[in-house]
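Have a look below at one chain only, the form predicted on its own, in structure tokens format.
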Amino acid sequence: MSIDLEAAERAFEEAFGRIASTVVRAPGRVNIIGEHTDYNHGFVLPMALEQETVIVAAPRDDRKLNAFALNMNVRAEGDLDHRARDPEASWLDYLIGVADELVKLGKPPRRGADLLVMGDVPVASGLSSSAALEMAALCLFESLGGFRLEGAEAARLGQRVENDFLSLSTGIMDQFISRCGKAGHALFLDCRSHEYELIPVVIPGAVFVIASTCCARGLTSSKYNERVGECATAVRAMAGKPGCAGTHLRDFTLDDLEQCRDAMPPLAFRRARHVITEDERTRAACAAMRAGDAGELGRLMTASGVSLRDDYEVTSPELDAMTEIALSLPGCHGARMTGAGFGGCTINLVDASRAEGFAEALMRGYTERTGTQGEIIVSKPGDGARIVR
């Protein structure tokens, strides 16, 4: 747990002038491999951080959230029985879009509360602080309420939010992982049928070095939504042919894509192609991961990496930047962007007896090549998200 809880709460108490009954978390998360396979119904390996998300709470006796967010040392004020978004406190509505999905789950939250709300989550920088967010929410009305969802069906209710209440076409990972990670493993989900598997982060000799480009992720809901469309234009071309049918790129295969070549625009046939490349990658990420292969594991993400810039277009100079360099250090195995892109983080697989070296070297090279200082971010595979008390 990387939060001071006994700090998180003399905040609350400072800010409120009572004692919080609730205390609950819930993690960021690092996506291994498997980079917008999710809304395509595919495959992807996360695991859960260390850095996370805290809710320090007491109820009230009205339906008002009095919330303050210690980060940023501001607040905001909700309404639990007119659930609408307040364009002065976007952080505010995750909670509001959680209370409204929870209503519609005939779940309603019976009362208000006054809730302090900070985290180590970098904001913006693809390791889903939005996801932590909205599932520190929710376990903050389950522990008010008395109530508890399964994890996939929490996990559904965080996407929800995202696709109903805020209007942006995200998948399901960020909400999993941040519900259901478990220290130690890497989470293999299956983004249709909701199935996963807890893989064990064993692999002899070597760790995960997450590199922060300080970059904050241009990524607009504009941005992910063309990503979405062109995804779904590929969909079409191919699902119209004979022979292939589906609803969603896991549904055919690279051959499948290559016959329908002529059918679609050339920018949905190089989206389609990263995205069942991909999964290919993220299922054999899996089976390299049991055996505790770094060569393999390491050459996976790598190519996920050129992928990611090639065809699907969603790095940046600086994400080019860090991987680049991360690549041409001793002891590095593989390197790519995670999460969204646009900016963010980078995660490298690096032999653990050079990881301290890898780091250092990474972050003065990144700085010399683009005059701004990075960032490494140094994490564990953490647990998912719960009520502490």
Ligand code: GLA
Second form
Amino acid sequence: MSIDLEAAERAFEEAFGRIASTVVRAPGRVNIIGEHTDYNHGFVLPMALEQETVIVAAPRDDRKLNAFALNMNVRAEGDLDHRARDPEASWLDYLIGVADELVKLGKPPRRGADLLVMGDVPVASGLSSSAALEMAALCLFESLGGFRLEGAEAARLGQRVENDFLSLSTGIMDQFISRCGKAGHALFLDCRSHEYELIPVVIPGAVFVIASTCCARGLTSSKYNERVGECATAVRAMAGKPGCAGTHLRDFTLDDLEQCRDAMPPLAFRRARHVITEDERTRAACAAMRAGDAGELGRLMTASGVSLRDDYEVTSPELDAMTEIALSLPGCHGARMTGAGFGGCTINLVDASRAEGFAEALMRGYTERTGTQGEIIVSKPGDGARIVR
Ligand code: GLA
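Moving from the form predicted on its own, what structure would you give for the form predicted in complex with ligand GLA?
Now the full complex is given, and it begins with the chain already shown.
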């Protein structure tokens, strides 16, 4: 599935009565494994989706952002000289936030723009529609300003928009994969050094199936920030103990954690156990992907899901039901929730020859169990953010 760019340009012309000069696009993402590890300086293995956010634009002579969100059919106006959040149009905050970070970087947007935003990344589903919007916005300002940031630098700018402009303590995974993803590949990222490796998604005889619980995430940001705090508590308890040194959970082993068990609340212990074991699973999953070992990759994904449910406690009854049903179906190598959690999607590794039957049975079983209609999201690994013209 992909957005019809010509239709997007026509919609721009209709909305603004002029021809667009710039078209940019940036994808959502699904995370294969490595959940809640990024802000702990650990490892992640996401892939970009074919679902994306597209911005069609033309520069203005003033400093206004005159924006139209086609999906919601709403307009909003921003000012490049007064970069404040707008509670009435929170979607525009992502664009203003990117502009604000560009000012701090010494690359201020020189002109405003008329712009149309549209997309097919499901919102509030754990597939990073907001990172897609941020990275599309950055491409827009890059295109209008005639410069191009390096990939990791672009992702870091997106993370600062979240952390500083929007006050969310999120890590760097979503922006990184949205910017640096490559069709046919997953991206193994070291969230401390920001070094990465693109790994071909070629798992003989198996495919990923993404399934949405169609339950929007609730209270995600407050619970997310709570988890970030609990990880910091575990780090404080371990750092400085004999033989233990480090600033983030990435720096500690399970042995360190066991040694310091009594020095921290049981909850912080379990949160840290998830993160430390998840880093191990993520590295092992890369090896399994390179070896094309569906059985091993599936096993690691399922173990990640169990840890997210029991130790990190970021699943929901719907995510648990969907995962359990998936694992009971023939041809399923592994299943887990993906993204921040508390709702959203699962990712499943399934025998290619059985994928269709799997998807149908999963949707049927999920509706029977929860009374809610789920949705299958079909995507191959897609390309990262880019300027179309
Ligand atoms: C959200 C955040 C990411 C990451 C995931 C959980 O998507 O934006 O930085 O922490 O949750 O892995």
